[in-house]
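Single chain ahead, written as C-alpha cells, the form predicted on its own.
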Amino acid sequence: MIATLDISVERVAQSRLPETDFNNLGFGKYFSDHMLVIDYVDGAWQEPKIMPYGPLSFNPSLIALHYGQAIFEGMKAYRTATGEVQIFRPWENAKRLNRSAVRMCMPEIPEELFMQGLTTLLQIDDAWVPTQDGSTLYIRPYMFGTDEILGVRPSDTYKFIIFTSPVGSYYTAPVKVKIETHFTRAVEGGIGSAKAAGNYAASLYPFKLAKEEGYDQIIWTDGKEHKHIEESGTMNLMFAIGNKIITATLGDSVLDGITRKSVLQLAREWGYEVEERKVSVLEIVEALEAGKLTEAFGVGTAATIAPIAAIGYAGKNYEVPTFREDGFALRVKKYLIDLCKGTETDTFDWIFQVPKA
C-alpha cells in the first residue's frame, strides 16, 4: 500500500504534446510536460513538488559537476489495450538506487516517497504514454549532489528528479557487438554494481572507437585480465548453449539488471538449465566456432531483450542466430512485452498499474 503524501503541483501553462511526432519518437528526443522535484536539506527530504519540465538553476561550482556523486534509473510506462497505464517492477528500481546511494555516500530515497511521487507525476503527464506499438514511456529517476563548494568530499544536499520522455525501440535491429580486451568499465572493489554516471562516462571513448570499426556496442571483459565476459554498454548478457542459459555472475563490476532477474527466472520456470557463473571469452568463441552457441542477446529496460546478431573479437567477427523461432530470447521476450501490455496474466505480481487520477 503507498502512503499518501502531500505533493505540491505546478501545471504547465501550455502542454507540448502538439508539438511531439509519436510516430517517429526515436530515443530520449521529447520530454513530457512535468517533472517531480524533491529536495534533500538538513538531513531531511523535503517537501516532493511536479513541475513543468524544463532548466534547473545551479553555480559553476555544484559538487556533482566536480566530482560525479550522480545515480539514475531507468524504467518504461506501458499503455494497455483498455487504456490503463502498468510499470514493470518498480520497486525494484526504487531498492536498487537506494544501494547505489548507499555506494554512492548518497541518502537513500524513501521507497513509498519514489513511489508515491512516480505514481502522481504519471497520473498528470498519462497522456503522454504512447499507444503506438512499440513505444512505451521512459522514466528516468535520478539524483545527484547540489552543494555549491569545491572539495572532495560527499555533499551535504540533493536533488532526486524524476522526468519522463516518449520513446520508440532502442535497438531497431539486431546489434553488432565487440569483445573489448584493452579498455574497462568497471573493477572489483569499484563502483560498477551502482548505477553511477562515472561508469557511462568511463565507456564513452572504447565505445566511440568501436562505433568507428562497425560495431552497436561494448562487451565488457573483466579488468585484470580481459579473459571473463561482464556486461555490455546498456544491457546485462546472456548465452543459449543446448538447453543452458549462461550469463555472468554478479560482483562489483556487474550490474544487478531487473530485466536480467526476471529473465533468468523465466528460464527456470520454463525449464531450462541457468548457470550464472564466470564465462570466459574463449568459451563463447570456442562456442560460436563449433556452432553450439545457438543464441546470444542482451536485456535491459531500454533494450528490453536485444538479439545480437555478431561478435567480435580478435579481428575476427562470429555470426549469431538471431529470433529464432523456437529460441528463448524470441519466446520472453514476447511474454515480457504481453506481460506490461497486459495481455499475460501476471502469475509473478511484477506489475504495477497506476490508479487512474
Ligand code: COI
Given for the second form:
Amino acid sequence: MIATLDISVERVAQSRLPETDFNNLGFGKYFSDHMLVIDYVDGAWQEPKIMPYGPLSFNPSLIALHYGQAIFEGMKAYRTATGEVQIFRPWENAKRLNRSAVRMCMPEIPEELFMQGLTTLLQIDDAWVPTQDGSTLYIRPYMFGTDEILGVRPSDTYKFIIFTSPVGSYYTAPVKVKIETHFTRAVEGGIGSAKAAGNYAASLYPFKLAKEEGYDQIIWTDGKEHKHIEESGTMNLMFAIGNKIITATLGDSVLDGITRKSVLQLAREWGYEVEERKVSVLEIVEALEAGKLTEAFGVGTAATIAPIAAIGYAGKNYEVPTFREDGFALRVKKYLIDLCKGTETDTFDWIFQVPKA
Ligand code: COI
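I would like to compare: after the form predicted on its own, may I see the structure of the form predicted together with this ligand?
Full assembly next; the chain just shown is listed first.
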C-alpha cells in the first residue's frame, strides 16, 4: 500500500445507529452514517473525503442520469468472533471496477486509493458492521460521470463513492428461476461483462414479467439463439451433475464473478471436476428430466451461495434438491462464511482484515 493518504473527514452530528434494527435488517433498508467521495477533475483523482451519507446535488443534465455512464461493485464486511472486520478479496473488486471503467470509457481508480478510502470508511463506521449471524455490512463502491452535457461523449469529470448498508440475506429462501428465452441481458461485443448500471436497468422489465409468473429470478441465455445459459440476474450460476461442477464460460456477456472464481478454485481443490464451458439449456433440462442434476445454485456477493429450488423452462417447472447434506453448495457456502468470519484458515490470502484505526 502507498503511504497513508490525506482523507478529510466530516462526521455526522448524530448517528443513525440507534434507529437501526439489527435484528431485522432486510437488504438495503438502512445506510450507514458516512460515505467516501472522491472526485475526478482535470484528469486526476482529487483528495478523498468522508462525509455524512446524504443527498448530493446535481443539475438535470448530469450525463450519468440520461446516458448511463455509471458502474458499480459489491463487497461484504464480516464481523469475526474476536471483533475484527474482514472483507473477501476487495482487491479483486478494485480490479474489476477498473475493467468496467475501461469498457465504459471512464478513468481507472488506483487500487491503493480504493483500498485506503475503503479502509478509512470502515474504520469510521466500524459500529455498523453487524455482529448477528447471517448479517454483514454490504459495501457499494460506484462511479459515475458528472459532466452536465447533452452531446454523447465520455464525461470529463466523475465521482467515485462508497456507501455501506448493514444487511441480512439477499434471498431468504431457495430461489425459483425461469430460463429466459426471449429477452436478452447481454450480447457478444456488448457490456455484459462490465458491472454497468445499465445492465441492471435492462433486466428490470423481464424480471417483472418473470415475477408475475411466480419466479424470483431469471436465468439469462445467450442473446443470439437463447440456447446457452449465461448467468442469473444477481449472480453467476453453477450446476452439479455427479462429481462435475458446471458453469458458463466467461466472455463479453457474462460477469466475471469474484465468488464464481473462488468457488471454482475450491471445487478443483476439493477434487471435483470443473467444467467452464458453454452450457446448453437442453443439457440442463435433460439432466433435470433424468434426475441427474443434483444441485443448481447461484454464486455472488449479495446472494452468497443461493440454492435453486426450481427451474422453469418452456412452460414446465422442474424441482431441484436444495442444500443436500452431502452436496457441494452447502459445503462451499459454509467454507466461505467461516473464512470471512475468521473460523477457517485463510490459506489462499483472500481475506483483507481492516486494520484498527
Ligand atoms: C452483488 O452481488 O454484490 C451485486 O452487485 C449484485 C447486485 C445486483 C445485488
